[in-house]
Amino acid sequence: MNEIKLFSPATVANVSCGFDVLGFCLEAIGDEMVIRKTANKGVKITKIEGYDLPFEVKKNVAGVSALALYEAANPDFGFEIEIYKKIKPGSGVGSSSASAAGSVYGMNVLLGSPYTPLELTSFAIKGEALASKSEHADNIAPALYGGFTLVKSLEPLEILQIPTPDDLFAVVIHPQIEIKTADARKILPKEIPLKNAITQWSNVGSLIHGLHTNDYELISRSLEDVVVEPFRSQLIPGFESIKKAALEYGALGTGISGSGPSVFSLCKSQTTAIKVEKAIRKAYSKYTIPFEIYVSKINMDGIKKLN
């Protein structure tokens, strides 16, 4: 095989209560790539559609994900990257990672599948530092491994998968403003109260054990982030008025998809992703802002080849 294209997904981060550790894979929404063997050694990107990236292969977050592997692996032949970017930058549903994660993924499949999916995270994880400005894996491990992931450490890289519930779904909404990863992490405090930090990693027990056992009642409950939601939901228009239709339809929980503006609520069934979908619309409609919405089951594959 000298050539692939590919499916890199969407993903949700922090998934409420797992500030940077807890990811989820979507299914509506992913970039496409084509990765190519050259005879010429060294990495090149030479198109990109969508959205204005560099192609200076150091500037971009695929580039550097894709050095990192080449590095490593230090073929006799070189690879040309073309991006076909359907993920805003800025949106908070894991662009910069789909790109990241991509390169590596094709990359690998072209040298014949040598680095197991822990490794292709160490190596996307540096093209995904480009771009937040610090290393970490809640959006590339979804990603790379599909369905829901945990971050167990990055030092060293431990990533663990997590049951998913069949009948769980995301609604998806993007306002379209763009906040960026990096200045999102710095209006964070660097101290919490110890009450708060008692609660949410009781919330993440908890979730990881609802999302194991199948009890929504419990993953519902768990939906709670006390931690980082009160301040980054300053940055996001109308923020609590998409929480209140979510609830009110009978979603799971909402909460800010990786540092925003997207916002995502977990629902049981595709059924009652619907009637959320449908009433976040009408109470953002309300807005000036424009805004994409979606509804889509949890990607249990993660980054697939197309035909």
Second form
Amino acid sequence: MNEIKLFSPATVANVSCGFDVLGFCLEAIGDEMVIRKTANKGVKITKIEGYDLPFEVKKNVAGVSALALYEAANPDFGFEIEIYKKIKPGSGVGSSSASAAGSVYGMNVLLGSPYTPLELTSFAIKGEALASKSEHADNIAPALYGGFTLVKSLEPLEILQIPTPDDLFAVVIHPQIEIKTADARKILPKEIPLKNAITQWSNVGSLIHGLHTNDYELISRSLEDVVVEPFRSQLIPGFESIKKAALEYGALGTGISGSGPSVFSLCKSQTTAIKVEKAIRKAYSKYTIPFEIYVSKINMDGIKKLN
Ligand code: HSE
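Mind sharing the form predicted in complex with L-homoserine? What's above is the form predicted alone.
All chains and molecules follow, beginning with the one already shown.
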């Protein structure tokens, strides 16, 4: 095989209480990429459509992660990358991770799959770090593994796959403002009160238990973030209105997707998700900010080959 076309999905990081460790994969939105072997050695980005991003490999997240893998594999041929960007950069649904994970996934397939998803995650983190100025894997892991993931640790890198209840759906609203992850990280406090830490780790533990036991009630009671949301929600006009509308129409919980401005709601059943989507759409129409909103199944496969 000399060429692969793939779908690299959007992801929701943090999932309320799990800042920098929890994430899940979306099905409704993602980038497309084509990775091709070339006779000339090295990595080149030959096409970018959708958004204005750098072609220079060392300045492009897909390029930086690709170089990390390329240097490790040291093949006697090269790769070229085409990026058809559908996920808006700075939207909070893992745009940079989709690019960073997509390039290494495709190259790995063309090399005969010598690397595990864990190793691919470690290469992709290098690309993600270029965009967000910090190494975190909570978007990359769900993009590569699918479903829900927990980043147990970065050093050494350890990723856990968490089961996903069958009837779980996400609603994601994307107000059309840009929040840079690096900026959204700067506003966070360096230390947190012990009381909040206790609430947060109890929520993470119970959310994981709820996902393991299909306990939607427990999932609902665990989707609470007392550490990050109070700071970052101020960057998202209308955040409280979105949350109120979603919870009133039966969402299990609502929180900031990654570093925002997208806001996710988790729902039990597609029917509820559709109702929640309508309620949020109505509530947010009162604001002057244009937005996109969609309902998505949880994507259990992660990145996949197209055709
Ligand atoms: N965990 C990261 C953050 C995800 O919230 O800053 C954003 O990419």
